[in-house]
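As structure tokens, one chain now follows by itself in the form predicted on its own.
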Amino acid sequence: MSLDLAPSLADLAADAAVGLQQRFGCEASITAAAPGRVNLIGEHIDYCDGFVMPFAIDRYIVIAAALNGSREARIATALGGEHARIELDQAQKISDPSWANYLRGVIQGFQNRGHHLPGFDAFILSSVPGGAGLSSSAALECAIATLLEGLLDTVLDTREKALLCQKAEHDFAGVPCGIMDQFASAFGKTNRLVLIDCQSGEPELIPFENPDLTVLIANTMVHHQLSDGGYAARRKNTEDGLATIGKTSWRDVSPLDVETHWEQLGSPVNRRARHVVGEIARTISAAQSLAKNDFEALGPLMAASHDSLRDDFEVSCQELDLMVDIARAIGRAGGVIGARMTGGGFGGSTVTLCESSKAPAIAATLAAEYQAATGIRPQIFASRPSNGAHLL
């Protein structure tokens, strides 16, 4: 199996313009793009005042649009079906089609800021795999927000835009996500990881310039729905744990605090707490290792992160574990530095940090052994940090 290749951003934009012409009979006057993200380390702690270290991948959602002279947005996607019609002179409400609720939430965010949006037609095209734990929803939110900036000839502060998109996901998609996904899609830069302090809400760009290193993203093709309660339940576990320990922030909680309160916390909250404290420490260590260009130190940290997500936070699954186990078996001699699940879990993708020269062979082994065991053909591609949301 060869690595899965995505269309270039220019080709996506051109195809989106064609889609706009075919669906609505108009020429694109503005095009926005926003990337998905993958998280190298720091999972399920962005809503716990932790540190996370994602990067924007070179897979994008692109929206081509044109003004239509009305007070309505008409939006279609490459997936076909009925296009969404959104009235722009009234408050937004959750409605059908459900995928457009992400857009409605962002539009409401602009309306809350006093913006009067002009009517427009738009066509959406994506190279971000949906349901793969790569934040296609955050990419969609950031893409429409960037498009609205262009239509209004205004520019929001990047942090404000990311928080607007996060609120849209909370209020209109019912997913109480932290800030990581939208921050990665908004702040991403070429050859930079985005280290986010989720307590202060400040991002720091961490160099990832070594061309000899590549991140393989393996989509298990087992899809999840984070709005089905699994995500919200884990978040409530962490809130209950912090209240029991009696601290105001997880950043103030030590491993000894968790151990001391172990019985009082009870299962599974005690194990959730152990994951949060351990994952915050692992992410800090990973950032320090990257600053020293010590990539070898990332392997054990990624391994410990996956094991904790599997055993203590219980958001992995058989397919994710299998993909990670295959990468671990290839080992350092085969070019693998580290591997772990990434994203919210319950399916989705893994990340494998590896030597660039051996990436095709590693991908072939991952694909062959995974398919032999599951009967599922995975989608595997390589990515390096890319630019965040922007107008084309």
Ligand code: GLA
Given for the second form:
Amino acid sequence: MSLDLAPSLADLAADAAVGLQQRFGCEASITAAAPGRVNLIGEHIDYCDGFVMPFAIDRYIVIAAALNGSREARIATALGGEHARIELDQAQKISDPSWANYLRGVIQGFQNRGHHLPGFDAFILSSVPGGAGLSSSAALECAIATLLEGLLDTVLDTREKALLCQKAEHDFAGVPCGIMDQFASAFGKTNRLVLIDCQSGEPELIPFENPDLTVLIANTMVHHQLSDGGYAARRKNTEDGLATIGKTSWRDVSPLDVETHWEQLGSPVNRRARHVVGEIARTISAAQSLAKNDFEALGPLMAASHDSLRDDFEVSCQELDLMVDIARAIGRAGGVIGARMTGGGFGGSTVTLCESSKAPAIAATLAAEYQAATGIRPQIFASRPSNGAHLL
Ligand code: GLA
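For comparison with the form predicted on its own, provide the form predicted in complex with alpha-D-galactopyranose.
Every component of the complex follows; first up is the chain already shown.
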């Protein structure tokens, strides 16, 4: 199986410019891009002061735009349908089309900073699979924020920009997400993982450039809805757990604390707590192993992460478990180093770290066995750490 290649940024930008011309009859004067992300390890702990280790993938949301001399933004997407119209002289409100709420949220963030935004027309194109747990929403937020920076001829501090985008997701999409996705999309860099200490909010770029290693992303094509309450419920469980244990940060909670409070925490909060404490420790171990170039150590850590997300945090699903089980069956002899679900869960994608020489065969087996068992054709591709949000 030859691996599905990501379209180049130059091609995406050219197509977005054509889209802008066709929809609004104008030439693109500015183009912004922001990537999705995949997380290697550290899941559902960015809102628990944990560590997470994502990277920006080479799949982007690209927005081509031009000033229109009015007081509104008119924004269309390659998916077709009515374009969104956003008044720039008034406070933003959640409305239709719903995809534009991410944009409204970011525009509101810029308005809150006191910026007077110029009217513009824009066309959005994406190579980030949507609903696949690869942060297409964070990519959209970071892309529009980067476009607005360009239109205003200003540059926000990267951390502030990521936090502004996160707030847009909280306030305009109703998802109480952590900081991982927007940080990965904003800070990503070629050949670097974005190790984030979510307590200090400090990202650290760590080298990941061994050509013998490949990261395969397998989209189960089962879509999750983080806003349907499952995500918020997990987050609430962790807040309740921390309060019961009587600490102010999960960073100060030990496995013994969880054990001591097991009955008092009750189910499912006790299992949620065990996941958080275990996953923080696993991510620290993974970072230490990577620093020593010990990639093999990642395998058991990724396996334990998946099992914990499946059994204790209960955010996996049959299709994700199946995809991970297929990778596990291929095993180390077949070139698989580690596999787990990635992102918020309830569907979406798995991440498989493997030997580059065996990646095409592994991808073929994942695709064939998954399709034979489910009747669903998955989307499987390799990705390397890539640059975060930028103007083209
Ligand atoms: C979603 C959220 C992130 C993070 C992950 C789970 O992607 O947006 O903040 O919590 O789920 O790790």
